[in-house]
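There is one chain below, alone, in structure tokens, taken in the form predicted alone.
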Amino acid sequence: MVITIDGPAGAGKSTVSRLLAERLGFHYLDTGAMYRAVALAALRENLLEDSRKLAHRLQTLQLAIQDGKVHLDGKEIENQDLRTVEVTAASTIVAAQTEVRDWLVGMQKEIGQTGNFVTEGRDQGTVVFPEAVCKFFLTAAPGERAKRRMEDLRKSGAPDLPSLEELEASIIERDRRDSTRATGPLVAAHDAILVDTTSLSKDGVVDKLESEARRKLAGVGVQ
């Protein structure tokens, strides 16, 4: 059983997906962390500008997510290392590469068959799990999303923080790239429930999602 939560960066997907999974007794799958891990590997090995070599590297790259921890080639990656400004920008580049998306989508489909999951990303309800019993698409105003991203960077201790204006501009540009790419574009599934989180608290968003999810689950005989 899979519940998908899609939406742009800063809409609150990761936090509310994790909390919703806890409330429902589901596992949580952070697909964004998977793309970030590939981006981190590409940066470390100077493969970001060479899609052919990166595609070849995927044949030997070991990526695993277990209990919310990301492991790359057998080593655990700290969350703050996955959420730097550099990795964030690089993740958009690798996510646009067909070979990377195919590799990760296949991995995500396999994971989804192993239990009940709340999974979040940008194409979960449209490409990875189009048959999901419940789908959400979260949005928020770019300015609010920039504030949230700034808070995340501050908490992670990231050095050389960009200005709020720079963050907002980068978010708008990322939205443009994500929504216009040929492979797995950012778009709401036709049957997704749209939730604007701009003026909602974290708990308010989770309450709304939980209510809708339980209604959908009851409709297919799951209590």
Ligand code: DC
Contents of the next structure:
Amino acid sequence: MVITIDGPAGAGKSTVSRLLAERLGFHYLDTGAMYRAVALAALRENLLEDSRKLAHRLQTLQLAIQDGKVHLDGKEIENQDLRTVEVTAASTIVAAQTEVRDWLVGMQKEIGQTGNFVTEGRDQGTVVFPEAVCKFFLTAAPGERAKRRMEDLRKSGAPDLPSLEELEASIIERDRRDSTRATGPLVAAHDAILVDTTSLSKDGVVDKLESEARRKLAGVGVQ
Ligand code: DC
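Okay, that's the form predicted alone, but what's the structure of the form predicted in complex with the named molecule?
Following is the full complex, with the preceding chain placed first.
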């Protein structure tokens, strides 16, 4: 059983997805962390500019994600290493590459078959789990999303914090790239429930999602 949560950066997906999974007793899958891990590998190995070499490297790259921990070629990656400004920018570039998407989408489908999941990303309700029982699409105004991203960066102890204006500009640019790419673009599934989180508290969003999810689950005979 899968519940999908898609939406742009900073719409509040991560925290809300994790909390919703906890309340429902589901696992949580952060698919953005998978794109970030590929981006980190590409940066480390200088493959970002060469999509053919990166596609080739995927044949040997070992990526594992379990209980929120990401392993690359058998080594655990610190969460803060996945959330630097460089990796964030590089993740949008690798996410536009069809080979990368095909590889990660296949992996995500397999993971989804191993239990009950709340999965979070951009294409979960449209491409990866079109048959999901319950789908959400979260949005928020760009200014509010920039503020939230800044808070996350501060908390994660990231060095060299950008200004709020820079963050908002990079969020808008990332939205543009994510929404216009040919494969798996950021778009709401036709049957997704849209939730604007701009003026809602985290608990308010989770309450709303939980009641919708429980209603949908009850509709298919799951308590
Ligand atoms: O959600 P995030 O900021 O951690 O995502 C990092 C990047 O990966 C972002 O540019 C969008 C991309 N992404 C994607 O294309 N598809 C997903 N399912 C998840 C993330």
